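To begin, one chain is listed below as structure tokens, in the form predicted alone.
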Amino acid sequence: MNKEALRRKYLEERTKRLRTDGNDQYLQIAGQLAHYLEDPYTPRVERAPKTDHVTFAFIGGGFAGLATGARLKEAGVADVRIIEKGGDFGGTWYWNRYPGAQCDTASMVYMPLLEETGHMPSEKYAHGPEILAHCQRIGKHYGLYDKALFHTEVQDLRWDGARLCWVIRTNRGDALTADFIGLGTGPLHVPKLPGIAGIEDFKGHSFHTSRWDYGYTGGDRFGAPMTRLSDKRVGIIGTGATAVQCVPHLAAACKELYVFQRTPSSVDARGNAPIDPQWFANIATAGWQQRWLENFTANQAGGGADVDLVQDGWTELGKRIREKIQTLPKEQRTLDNMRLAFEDADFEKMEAIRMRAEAIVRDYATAQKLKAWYRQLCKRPCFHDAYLQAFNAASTHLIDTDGKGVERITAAGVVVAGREYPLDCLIYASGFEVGTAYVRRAGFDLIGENGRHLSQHWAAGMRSKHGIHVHGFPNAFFVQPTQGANLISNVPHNLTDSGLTIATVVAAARERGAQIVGVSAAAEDAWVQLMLTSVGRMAGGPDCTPGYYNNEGRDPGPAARLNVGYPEGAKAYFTYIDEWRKSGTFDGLEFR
């Protein structure tokens, strides 16, 4: 490989797809857009505003909340409160019924509580119904339907210092008392439309892939064939995971397809394959599944590891990223040649991946647009074995904008380079909000002690101990991984461990009587400090092309200096988390 070619190439790609409005570029869905929002999968019951109290009250019904309300329960707290907006438990899964849908990280880690739940997943990559009922399974195994409120979005959550308790109000009426909160507002729950002028003139069918109409394109979630497509001429913008997945099923059914590319993703093999009962049975013992997320995390992000148990694609990463580094000689491992290092093997997987797309799409010019110049990191790693594939029916067209993007959208159809492509039906596969704020996200402002509030206190960036403390706002924990294990390849392990971590807490101030527990400011600032002596994760770094591990390569300011997790890497956090948890002193914490 010529290094210096590949950088300039790099270089070159990345530089044709920079914009100066960054994030901006996407539409907060509101207005003549609201309809992009509504829920297509479960009728609104109506019901009476709720005004009672809970020990524990989360906001978000995904994995975080999920896994945290299940510690809660196994810990003795009984009244747990989940408040979700969506219809049911499952958060993005409850969202992504496109078809298609798969998890990318190997069921084994990626779904949690499977030990607890007694549940084997039924592949290596569970689709997206299997994952939303284990999501169901867990609400109903821990008791969580029954004060679980659905449909329901919190507008204002502040502390009342006289009762000592948080005080909940909801678009449904509500005014709900806690006493302790937890907050899992991910960043994959509040789907974005790219703004591209005249988005609002098209006058044939449209949605987002996080509201797929199935009315409209027919089959189902399951697999059914979208037989009501076959006379439709279907646009899809955006080229992401989501598009890798559902791509496949589209083109098999549409008469035709238009897949608009700015960006090609990388796609590797993905090798899915049913689990065998019988393997399983002989490897489910009693901790199994902590055993293989520990084995993952040491593969794919620490080292250390004897074997590797999940065998996909992010450990095979890991793997290769060592194996590079240990060829150097001990007294040359300084920062800068690991990264040499690292970048070597990076180049050496991209142009495998490259070759790969030329291996199976037929047509040469198409080949040569979808693959990916830039590091495998910069953009979310894609794993799939029809996606490539697709592009050889005569039927998928790629109208590749040499990122630019598309140019505008008019009332017949998507207009890229001069040339209008007239279309029937039009699906936004544009993603979630991810590099927006917080409390955008969120939907409401966190007022903590003294009317502050969250956005005031991060204002400079994100402040906390092990990213789920903060200071001013007791009683309250976060859930997510910046300034923790900060674990992007599997973040549902993230999750977890901090719904352990929560429980252990709130367990421990009801124990000692205590009815406020918060982390010191000393505490709080010795946490940021040690955050700003991290080097940073390995994806999505400035140089990248743009995308949502970069804030679409824009300069995110300083404050975004924080956005970082534990210095010494996943592994050495989840091994410091828990010897914190067992050590029962709770080194930070104030109980009062």
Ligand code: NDP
Given for the second form:
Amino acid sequence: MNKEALRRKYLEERTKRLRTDGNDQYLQIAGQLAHYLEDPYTPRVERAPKTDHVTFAFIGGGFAGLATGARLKEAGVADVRIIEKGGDFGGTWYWNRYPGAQCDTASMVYMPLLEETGHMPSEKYAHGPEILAHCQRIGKHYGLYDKALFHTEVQDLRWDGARLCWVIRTNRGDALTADFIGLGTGPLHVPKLPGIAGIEDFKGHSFHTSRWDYGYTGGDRFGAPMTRLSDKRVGIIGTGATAVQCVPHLAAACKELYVFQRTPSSVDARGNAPIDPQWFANIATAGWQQRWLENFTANQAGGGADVDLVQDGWTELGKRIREKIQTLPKEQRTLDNMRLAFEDADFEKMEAIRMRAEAIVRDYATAQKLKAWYRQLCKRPCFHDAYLQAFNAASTHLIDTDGKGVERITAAGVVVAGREYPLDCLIYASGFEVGTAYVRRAGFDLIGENGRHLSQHWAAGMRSKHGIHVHGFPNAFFVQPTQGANLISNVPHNLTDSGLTIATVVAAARERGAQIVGVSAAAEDAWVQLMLTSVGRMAGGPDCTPGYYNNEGRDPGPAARLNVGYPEGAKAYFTYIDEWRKSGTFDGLEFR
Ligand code: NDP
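Here we have the form predicted alone; I need the corresponding form predicted together with the ligand.
Below is the whole assembly, all chains and molecules, this chain first.
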């Protein structure tokens, strides 16, 4: 392995992709493009505006809202209202119904509240319909449908210091109030389109992968073949985690499929398999899912575990890096040496993944173009056993743009390097907004005590305690990984754990007869200072090939320094927060 040559190659490929417009290369879906956001799955039902009061209102009906709602119900809060812009619960899994959608982290730890709801995942990596059904199961099990408002978008959310409650205004004319609010608006929920010249001119059919049009393609989200594509020339722009999952299905259905690639994904083996009910019955003893979650975290993010119960691509990735570091004699384990060992482990893994492409894809030139030249965690690692194989079909064409991206879209198709590819249908697998302003993604600014806006409070970066409590925003709770465990390899674990923290705090406030609970300025500041001691994230990095992990390769500014997790890692955070919850003193919070 010539490490210097590899470093040079990585840099060369990165340089090709650097753009001066960074995140601005993407289009916000609005105006003439707004139809790309319409909900193709559930008809909107007219209803009268609501003006009632609940104890707890939660914005967002994905895993964050469901997990928090569940824990609140368990803690005795009867009236929980979830407000959701989609037509049902599910969040990501409501919107992303593209063929082949599947979780990338093992179902046993990825799917929340399995033990509580008594569900056994059918596969090691469950498919989208099962995960969406599970979201609905959680909603039913905990009675969260009773007060839920679907197809409802919050437009204004402000603290009423006189009435000591939150006032929530929506696009359905609602003016609701709540003692407490939770925010689970997700980091990746606003679809984006590439800012390619001529995008509005295309006369064929087009849609974003998160609004899959089965009416056009035929087939369904359960895997029925998309028979209406048999006479169609279809193009797909993007080769990220979404495209990796849906391309094999398109390849099997289309007359001709054109995959427009700017940067290849790293695609490692998947190894999916059905879960054996007999095996599951043996392991599913009381407390099993919590044990599995803890074991996953210890193997993936470090912290010591004798066995690897989960054995998925993520735990393998974590273990491989640690094993390499452990080959260093103890006295040589400096930060620099550990980084070099990490790099070695990564070079080896990426070389194996590149060789996998060469072994699977029969056409040599195509195989070369499918090789990823960057560190595995520069972009979202992918795992699939049919994606690379799809390029062996004569009707599937990889149109590699050599890092430049699609040149132009015309009325008839897509232009790359001066050549037009005529298409009947164009699918955008172009991802979701990351790194745009919180207010733009959420659709509202939070207005807390003394009229202070969240955007002002976070102007120099995120400030919180635990990633949950924000000073000046009493009775409000954020549910997301940053400034908490920041366990990116299993996002739902962060959410269920925060849900438990919130339910514990709300129950304590009620027990104490407190109307207000919030973090003190000093406690928030101390937490922010602690976050600044974190060495940062393993994913992305300024020297990585551009993508949403590294702000498209542009310096994100000092505010991004706060987009980190607990300095000692995810396992240590979960241990810390468990003790914090159990202590009953809720250090840093003020109950009034
Ligand atoms: P991504 O943002 O990962 O991918 C967008 C794709 O569009 C990239 O390949 C990008 O290329 C390409 N692109 C953008 N502009 C152009 C252009 N002008 N010309 C050509 N190509 C272009 O979106 P995804 O929807 O794939 O995934 C988003 C995230 O959602 C994932 O990273 C993951 O976190 C999550 N996800 C999780 C799944 C799971 O767990 N099972 C499944 C799917 C998604 P480039 O790389 O060069 O920027």
